[in-house]
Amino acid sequence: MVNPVLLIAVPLGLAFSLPIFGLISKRLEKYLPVIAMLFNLSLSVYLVPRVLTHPIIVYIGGWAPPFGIDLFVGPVGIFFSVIIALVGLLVSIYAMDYIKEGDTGKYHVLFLLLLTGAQGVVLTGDIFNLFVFYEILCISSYALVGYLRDRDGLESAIKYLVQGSIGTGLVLTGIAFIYGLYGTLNMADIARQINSIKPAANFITLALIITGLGVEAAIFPMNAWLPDAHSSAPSSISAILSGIAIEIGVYAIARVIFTIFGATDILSFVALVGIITLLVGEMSALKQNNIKRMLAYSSTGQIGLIVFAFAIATSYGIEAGLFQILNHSLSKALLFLAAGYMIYRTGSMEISSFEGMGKRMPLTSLGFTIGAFSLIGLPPFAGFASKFLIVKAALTKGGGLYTCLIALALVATVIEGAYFFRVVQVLYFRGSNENVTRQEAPVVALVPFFVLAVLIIAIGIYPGPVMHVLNSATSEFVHRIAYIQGVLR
């Protein structure tokens, strides 16, 4: 059987070897991320049937946990691996023509390192290695936000660096407390011992780690870096930050709460924070005239909805949260990639400058519209199924709190619809229709648009295969004892 460690080793190896290939031919550089992500996607899809039957546990160096480091390739890990590889592949194809300025070799190295970090976070079974991979992801993100080296980009990168460093510092402090309390860094071993320490010590540790991870996940009020970073970075990086990076933060939070601490007693508070994040994000997006800032605040809102779904903590809730992560990754990647070429053609990020784009760039505008409708939750797109599951999960949970919170979530969806329909109106129903010259995005960019749009529609119409994977992934979070026993067998 192919070793899952290749999911980390191949992109990492290509990242470090890319400068050597660059010496041979500068044209080779832009193909290496495509090759790496195509390999990861093929391997991830190949491993899905095996992982759904039984998780794959890899002992690094042959040392079994808790003494050694392990990779736990379960349904959750393989679900995220497929998303990371798929979105990473499509964005890397897009970037082949889109990234022309600056040191493109460094861009592709950082891009591969970001995806390597994301892959490592979702597969590792060691909490310190989770931190290490998380730092790889974050540091690569800081550099890529300032890639263009303009004033706005550098300012945004520094803001992101400062806030992100505080967040990772809190995470590292929490991990140090864990090691001091339990003498181990293996997540399953920590989970096995978690009830042997006074609850107050566990609560402080949990609070430090969740707060730190909340920065990268862009949970309110730790989301101040997000609008500037998204609006200043190249659109291909905005797509990765929104479609992968912040979801990895949510994954890490869920892993810590459900698997390590089993901290179900704080979930009502987490649900409230999720809805506040949702409302703040959507109301902030409504006020924006800059398309990328609007999409950035929309990402904050979507993360709030995902956090709320996870906080329901039932099988329906976690399944709905994972489905919404899939929908958000595909839809927001499509939105940022489409917006990137509309900005390139108009030279402006102002929504008003996109008047008549539906005629000038019909395929690009159609891609944007599909992504927007899916995020709103309209049928037959993927977002309808994910939002329906969230509503169902909240109502099934019962109780006055969750009923009120899901009502607020539906209000936020109306707000979301208002600003996305405003953009669609600008694209198709404003501007002159006379003497229209088509300036469609290049074919290399239309390929990712087409694949993302087809996936969004196909999953919305026939969600069965996705639901099969999500059912197994949900069980991994709900049944933490099985995770512990599987690793420490």
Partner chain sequence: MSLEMLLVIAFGGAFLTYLLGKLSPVLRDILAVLLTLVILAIVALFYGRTGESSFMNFLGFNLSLRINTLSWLFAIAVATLGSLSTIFSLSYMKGKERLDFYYLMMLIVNASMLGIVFSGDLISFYVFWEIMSWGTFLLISYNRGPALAAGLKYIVMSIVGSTAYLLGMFSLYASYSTFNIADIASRISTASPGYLLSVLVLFSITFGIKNALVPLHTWLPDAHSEAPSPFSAVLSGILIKMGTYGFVISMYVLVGIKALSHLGHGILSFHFMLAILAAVTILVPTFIALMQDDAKRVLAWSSIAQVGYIILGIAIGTSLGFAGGMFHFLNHASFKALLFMAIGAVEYRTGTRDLNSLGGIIKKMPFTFMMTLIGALGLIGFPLTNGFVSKWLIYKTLILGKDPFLAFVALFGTWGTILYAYKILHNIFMGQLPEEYKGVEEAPFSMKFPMVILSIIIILFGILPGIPLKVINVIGVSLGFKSLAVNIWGIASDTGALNTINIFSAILVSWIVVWLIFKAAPTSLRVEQDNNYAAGSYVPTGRYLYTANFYAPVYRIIKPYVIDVVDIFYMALAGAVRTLCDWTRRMYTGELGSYVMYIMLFLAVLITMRLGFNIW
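Same protein, different state: after the form predicted alone, show the form predicted in complex with the partner chain.
No partner chains or extra molecules come along with it, only the chain itself.
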């Protein structure tokens, strides 16, 4: 039996030993993230069938909870591990060629740390430990946003840093409250003691933690950092930030609301916030001429949709939310990666400069188109399955509120369709095609495009295997008592 701790330990170890490898050969550096993520991916996939039958609980240092820190490798954790490792692997392959400027060694260290943080957040069973990994994730993303050291990058990195720090500060305050109130930091142990959010102390703790995590999860109105940060980071980092980092924030919120607090009372409010996030995000994206800003706003919109799906809180809803996380990770990563090379070739982020890309970079354009179609929710791409599940969850939940909200969500998809189809038209049909020579992205970049596109289509047509994992993951969120008993025995 392989210890799941390795999922965190290997990337962390490689991140810190990377400068040493760098001493041997500069060229070695860029392969280490690939190796780490390949390891994580194979281990996660290897663990999937085991975790589905029985969650693996690892006691760090042999101390049983609530006294020691535990890793709870349940279906949710392994689902996120697979996504993190998969997207991380593909982005690190992409970055082998894409990241040439600057101090590449630092880039790879920070990249690995970011993924380590994400990995830790989803696996840990201790709320303070979660906070620590969360900080690892956030701090490395602040640094990576400013990686290019241009004016925009630094400005948005600092803005991101300030807002992110306020967020993590609030989370830390919330955790301190919890420790003061219940004398424990183990999530299952806290959950055992909290049965309601009626007491004001509990509610304020919850409010602090949700607001704090909401910053990183990019929930309206705490998402103002996102368009700046995602658009000025290098595209490979934008892909990770949009495809993984903000989803981790949503995971943390879901864990806090469902497992720790069991706070089903506030879910209709959360649903409302989700829809507002979705609408504001999509509406802001509509008139963007900067491709990365457009994608960034679209990410906030998609996060709103995910939050809404989770807030439906039936098992259909959570399932739909998790599916949408998967779809968004794959599609948005593909979109950012494809846009990255288009920007690299044209030297401009203006959408209008991408005229004739369909001929200049046909495969990259195809990748972008598939990502866009999937995000809009067109069949036969993965986005259709998630849109399907979300609408199904909302309408089977019943009640006027959710029917109205899902109608608004669908209005948002119309807006989303409008701007994505506009870009697709620019790629293929705008301007003249004459005097355009083929300048395809390098093979290292085409590999991730190909894998992501194939996954999007395959999951779109045969969502069955994914649903198998999602069913167990959903029940982990829904059955709070089972989680508590599982950890505390």
